[in-house]
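In the form predicted on its own, a lone chain appears below as structure tokens.
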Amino acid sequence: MPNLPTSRTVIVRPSAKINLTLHVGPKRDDGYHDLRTLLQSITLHDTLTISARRGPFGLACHMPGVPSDRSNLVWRAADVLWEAMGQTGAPRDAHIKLEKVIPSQAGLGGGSADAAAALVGLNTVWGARRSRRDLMRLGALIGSDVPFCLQGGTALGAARGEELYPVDDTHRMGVVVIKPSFGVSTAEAYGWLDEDRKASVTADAAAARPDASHPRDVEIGWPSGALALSNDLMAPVSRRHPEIGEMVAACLAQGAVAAQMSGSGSAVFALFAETGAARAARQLKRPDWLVLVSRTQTRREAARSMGL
């Protein structure tokens, strides 16, 4: 068993991402889809609580919908960095508090953020003295966004996205985040992106609102200036839930600078200069639409959030 302090709780709190760029390859014969994605860390984040305690591992979560047994990923995380340890049977001595505020099935990798932050946790709870280095290489067992999830800031993400090249961080600005009422699963938006390239349909997922599928070229503060937002997932997920398109066009028209869909959706998020999100934020509200405000993350301020 692993050598616990008598008294000892650790809080991390893990960011969200979104997908600056999202291009989609074939699928491969292992069934993944290479990927080429910028990621981007934002402020929106969860907290866990993480606490040595002596008996069976456990998890708690009072979100509706967030599973607090063995199929949520803290719990996958638990298991890898307890076998990694040399361990054996089910891990046990700690006990993880899991306070959503990242929506689920939104495309902005909250379960992978809180797999991250068990690592974390979990490896100073245990005593396990794993390199960030180290639990990024297990991160990449769990999930491909659980080691960018663990390094923050803006990143280059290939293969399946756990491959990352950091680079410079962009300039603080202002992030509304949409959540639409309904969810959208990973499996179900690569599948429908399947679907449609065997069907050869066309990349315009919403004919009527050309700057939905097409976001215009923005500013976000890097050397090498302009970047044009993109996202392969968008069309086919906005020819099934065509409100994706109503709501980056809604963003577009409070000022946004440019938005889109993130990741495999159902989330769009929306940048703004730094002061106008909230602005924005408060027009944007609607009974059926989750409106949140965030902004952008330095590699720093990613880690900080996480303890490392």
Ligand code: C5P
Second form
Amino acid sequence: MPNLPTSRTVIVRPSAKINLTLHVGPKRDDGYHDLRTLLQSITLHDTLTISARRGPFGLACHMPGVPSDRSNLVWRAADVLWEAMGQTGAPRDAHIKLEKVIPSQAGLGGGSADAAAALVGLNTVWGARRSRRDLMRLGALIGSDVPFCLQGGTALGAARGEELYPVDDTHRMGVVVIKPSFGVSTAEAYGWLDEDRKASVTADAAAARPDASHPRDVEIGWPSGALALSNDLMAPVSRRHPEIGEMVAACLAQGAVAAQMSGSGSAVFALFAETGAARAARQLKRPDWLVLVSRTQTRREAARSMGL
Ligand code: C5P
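I have the form predicted on its own already, so could you send the form predicted in complex with ligand C5P?
Now the complete complex, all chains and molecules, led by this one.
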């Protein structure tokens, strides 16, 4: 039984991520793909209220479509930290209330963000005293994006995406996120990429479809140079879901500097000058699109939001 601090409650606000670039290498023997990805945290966030409470561990989440059972990565985070503390049996003596804002099955790292926040909050509530480095190592056992969620800002991700190299924060940019009515499972998106590579369907062939338009090859401002957005998963996903191309085209028509699918989709993000995002978002509203306004976040801001 952990040493329970007196009725402690911790509030953690984990941020969503977008992938400014995502280069997917070959499939490895363990079923994962080698990645090179430039990750960026944005201000869009969930809120977890983590409280010390006697009895079995519990999770409450009232967002339709988001499970509060053991399939939620928050449970996995509780299991992993509990075990790392040398405890046996099921986790106990903590309760988490999860308020969702980050859309699920969107490629925005929402589940990973919640798991990262659970690690941080439970670390305090259970008095586990693990360092951030320890939590990042435990996070990698939960999902490839979890370590980044514990770091935030801008970072280069390698291997499965869990090996991180910090880079200069980007200039602050406005971000519009559009989530269509459908979601995409990460495993499925990587499966489609493998399928298309096997069948030699090239990104060019997908781009030739008028309904799967790709982002302009634009360079965005960067302290140490310039960067062109790219995402190897976008062609295979937009071939199966042409609406992705429509969302990108709509963002570019509203003056986005660049727009592309985030991670494995189904959300698309668009970059704007900071002041331009809200106006564009109003123009982009459609009954079947959830349109959210956000901005890029520095590593420092992300850490503050996580209570680190
Ligand atoms: O690591 P995570 O649990 O988020 O990954 C979900 C799925 O996405 C994996 O089971 C795998 O199918 C796919 N994936 C991959 N290569 C990566 C990351 C994820 O193939 N680098």
